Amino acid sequence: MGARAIRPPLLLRPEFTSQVSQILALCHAHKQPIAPQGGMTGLVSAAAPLEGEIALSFERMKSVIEVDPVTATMTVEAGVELQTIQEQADAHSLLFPLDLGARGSCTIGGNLSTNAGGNRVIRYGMTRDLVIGVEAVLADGTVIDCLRKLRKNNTGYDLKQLFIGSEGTLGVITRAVLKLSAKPSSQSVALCGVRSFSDVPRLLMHMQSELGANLSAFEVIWNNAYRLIDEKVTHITVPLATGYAFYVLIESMGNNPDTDGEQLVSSLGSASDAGLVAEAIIADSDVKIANLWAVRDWAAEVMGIGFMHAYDVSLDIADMGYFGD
């Protein structure tokens, strides 16, 4: 976005962990700072080099090493794009539930180093909840190998959790063993118009009570973002009128196709009766589901029209209404 545009004096593109180790060892010995780079989709300029920093790109480390359906794990290199991981899991009738709007560009190394949240935290947790093991390289080139596939492992310190979310300050993640889940056999998505923010958390509690573990996403779009999508994104047709204060995308994923959709309809009906939902549209096909999710994805991207200052913060739900206004 132009906020930082310092050209690094050198761009390094290792292909193997051993090369990352050699690079870090040499740079450590000569006190040369490094800026690790993944998919370059973050919102805090972490991948943008400062003056004199060398760029260390993982664009050549993009192998899916193994998909193990028996242990429901996938072993990958740090440069693999999130969407590739999702597609590889899907090909084995499994699910890697981490999902971001930048799925086609962001890489798993960056996801791990920032402990990315994404759209399905409400059911599956943060990135750190989806990792079984990592391989990382310390600043002096030492390789820490914690690439274990055991889910039940109580031996010693859980070193992987030190690297997840540390943003490269403790070491550079080079490979990871990811936790996969059984692929749900049903998916239902609805977009709801809500009149006030006070109704949003009440709607969340209502859907959690009604859908239980099937509730996989609850994404809120403010009116100003929704109107921008309607006005500026020509290939997106917003399905509800632009007069509501908030728009909530609700996703249910389960394993009973015969009743899961009806359960979502019933839950929204009781929410409407309670005055929590003013209007709702429910997607009844894969295409319509993708269209509703496209509205949510563009709620983030449309803000880049014109001058933009990007941020990515977390707030208590009780504070969101105030800051949203």
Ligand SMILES: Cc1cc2nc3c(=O)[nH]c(=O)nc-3n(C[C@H](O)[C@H](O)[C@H](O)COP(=O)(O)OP(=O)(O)OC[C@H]3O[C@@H](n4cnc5c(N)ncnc54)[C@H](O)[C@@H]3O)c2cc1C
Given for the second form:
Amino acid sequence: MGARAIRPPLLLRPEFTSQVSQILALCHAHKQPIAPQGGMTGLVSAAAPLEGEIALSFERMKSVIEVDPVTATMTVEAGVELQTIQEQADAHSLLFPLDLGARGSCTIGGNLSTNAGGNRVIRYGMTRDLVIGVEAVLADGTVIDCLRKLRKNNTGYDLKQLFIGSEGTLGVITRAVLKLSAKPSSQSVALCGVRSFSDVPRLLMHMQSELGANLSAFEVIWNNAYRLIDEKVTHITVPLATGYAFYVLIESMGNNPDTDGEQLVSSLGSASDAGLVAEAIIADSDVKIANLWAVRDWAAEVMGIGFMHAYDVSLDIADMGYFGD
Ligand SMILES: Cc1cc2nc3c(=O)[nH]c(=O)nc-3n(C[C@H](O)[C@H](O)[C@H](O)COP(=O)(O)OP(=O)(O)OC[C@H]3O[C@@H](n4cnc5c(N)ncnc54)[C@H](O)[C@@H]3O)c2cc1C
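Coords for the form predicted together with the ligand, given the form predicted on its own:
And the full complex, kicking off with our chain again.
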């Protein structure tokens, strides 16, 4: 994403926490700054070294240490890619719900350090909500071991939360215990064309009340991003015409495959009757579900095509329509 290209004087690729600890202790003693690097998919160049910074890579710390179905946890090293974690959970009939477009390259260490949000926050929360334990190394080499699997734990300070979202400023994350969820047995996805922003939060409330806990994603794409995908991303065919002001991807995940899909269809029907949805397309196969999600994923990546147009904003929902225009 147009990051500065400063060659670090040194690239270090530790294999063990003990090596990370030694590296940090030595650098600290010599006032040598370092730049921790995960998958380098962050959109604000934070993993790109500044002049004189040593790059600390986690590409040799890629072990999935344990999947424990009883506690529904997975213990991993910081360099494991998000997609590997998703696949490992799936292989045990469990779900690691964090999901974002960079899944194939970003690492769990980077996800934790940025407290990544992604596509399913509405149901499962941010990365912060998906972590039970963390092992981190402080600048002076001290290893902080909060690598517990116990969910019901109210002992003392919750130190791990300090390392989540602080991008390496308080310490470097080396391992984590992740919280897994039961794997839903149904997935239904629709893309809706919506006429005005005022309909978007009303549609959200409608789907929340109709789908309840099954609502797993509600992702809004502005018309300009949608048109950019249509024009620039040649391998994607956008499924709805480009004339709607907003496009909303709605996903329902549940455990009643016989009725969950119908529930989504009927809730979209009532949304349409209420004038909240102008048109909707519902994916009826895994391939079509992947295609709808590809449109959403490209809404993030298309911003880097041709010109730099990255943004990541947090606004009150009431103010969003005005700023979007
Ligand atoms: C297509 C695409 C879609 C995306 N979608 C989303 C999204 O929906 N939601 C969202 O929140 N983000 C999104 N992102 C950005 C997201 O933050 C990153 O993709 C991801 O969380 C960063 O992981 P990474 O391993 O690439 O970290 P990097 O980019 O390598 O590093 C990010 C930061 O974390 C630090 N860091 C990395 N590893 C460690 C560690 N082990 N210990 C301490 N500090 C460390 C780095 O120094 C840097 O400050 C997206 C990015 C792309 C390219």
